[in-house]
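Here you get one chain, nothing else, as structure tokens; it is the form predicted alone.
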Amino acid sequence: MGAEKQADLHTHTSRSDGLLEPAELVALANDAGLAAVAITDHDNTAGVHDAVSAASALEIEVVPGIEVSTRTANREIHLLGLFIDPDAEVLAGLSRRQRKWRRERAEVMVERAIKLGLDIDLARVDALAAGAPIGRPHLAQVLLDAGEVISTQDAFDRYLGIGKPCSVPKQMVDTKDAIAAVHEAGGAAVVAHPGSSRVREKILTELASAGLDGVEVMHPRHERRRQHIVRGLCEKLGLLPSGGSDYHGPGRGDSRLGEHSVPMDWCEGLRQRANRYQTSTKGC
């Protein structure tokens, strides 16, 4: 009997801060033997259709998704929407708002970097982002290309990380509002990497009451003990387990594509949950 099919439900393409085009990522996921891969770019769904198109000639399913930066009780929480309608207006409006906030933040960070004498300007950041929502990794790469730092991590450690000279807090939507938006778009709402984001049981309990569907158990920054803790919280709070590599491209991040994949029955559980919202929306 062959190995059980797996799904990677957390990946990023060049449409946000990943290195690969959507079609390239899907081809790599197919070569890795995955049965399904979710495209969960930050604050936008621009890569989903290209990914679905690329998958049509391959033996792999693309799960339409998004990763939204949100806030609850002064805690930044990343929320995944899985099995969403990528064309839903509620997500388009959210993406426009988040994109505007990201650009305003980038403008301030670039101004602070220039005042420090660093070789950077917004035009180069825009060119690197190539239409994707601007994030700190784009600024870090521009600083690296200019020879101002020895690595992108060095850029975060010296200039862009929380509390560093160029750091600017994010503006983010409320987590409960984002959960509602994901549901309106026909998707299941999942808290990403609660371990590294320090999302405690109290907050998960509150979000579960607000309709949260699941939590990432598998993630590059979840060691075995953390996986056990999060899985226990899923069972206690009635939440579905999820997981993925949080893949951003070769040589970037903590894992390879598919390395922290999950069983297809986890994927099916999230699909069935999303179907509830899709049926509810169609019935309105």
Second form
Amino acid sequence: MGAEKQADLHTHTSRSDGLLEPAELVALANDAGLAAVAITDHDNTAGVHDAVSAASALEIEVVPGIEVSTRTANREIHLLGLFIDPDAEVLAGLSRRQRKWRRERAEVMVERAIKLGLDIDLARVDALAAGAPIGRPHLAQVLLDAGEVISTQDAFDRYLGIGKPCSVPKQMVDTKDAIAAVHEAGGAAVVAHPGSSRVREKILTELASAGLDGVEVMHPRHERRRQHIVRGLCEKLGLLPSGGSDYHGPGRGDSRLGEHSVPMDWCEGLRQRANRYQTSTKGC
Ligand code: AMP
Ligand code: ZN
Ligand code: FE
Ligand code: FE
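Output the structure of the form predicted in complex with adenosine monophosphate (AMP); the preceding block shows the form predicted alone.
First the chain shown before, then all remaining chains and molecules of the complex.
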């Protein structure tokens, strides 16, 4: 890597299903020597302001972001919005809707877990999420705290992973609508971890025609071969490359902050793309 400045453009805080407070995450990213870190919590932007304030006393830049769970056909596609306005009304509306859907889903998942005889209830899940959109990692943590599983990974392997007894699909916004929402909020729209979502050329081509700006090349679930394939698709489809650690805090998930980070050039490319949407919306 040498001395080239790096950006980690995919992280989660306690404002979704991460473990660290936004300010803690920013301090850690600064200590890691990153030039920029994007806060991309699931379906909400509540952590962005705290992260930006924390960064004001440091060298590091915070890129305001979001990771929206979206649907295309029968597939769950995670869409990152980078350089968004965290206060954009369009994102606030989307967050309200997804938060409600996630809470309803959590109710069903908890009911299933109780039927299996597991020690869990919705009140503990709500308390742990503390207003954040509820994700399966919150349920996994409650099961871990109750001694029902030996790790959060164990909770996914036995109960919460796709096809396991407590897994319930999410209701999600259509991917193309989410791309439009990200643009309206002045951000660049980027497909996250296409490798682990099984998003291949056909879908990326379709989304590129719908205005998609970029795609993650670097991600903990992308081995070298996948990085190479996605990089090739970027060039073929005119998409910008992005990437990051998808960090969820110490011990949660399989990556460390700053791993799979990208050169600042990539970050600048995305910033310039987002600028286009900001100037075009200001003119309306
Ligand atoms: P949800 O938004 O409720 O569907 O939860 C998605 C989050 O759960 C992801 O961001 C990961 O942090 C975590 N996750 C999903 N699948 C697994 C898995 N098989 N093992 C461990 N963590 C997972
Ligand atoms: Zn997550
Ligand atoms: Fe994701
Ligand atoms: Fe993520």
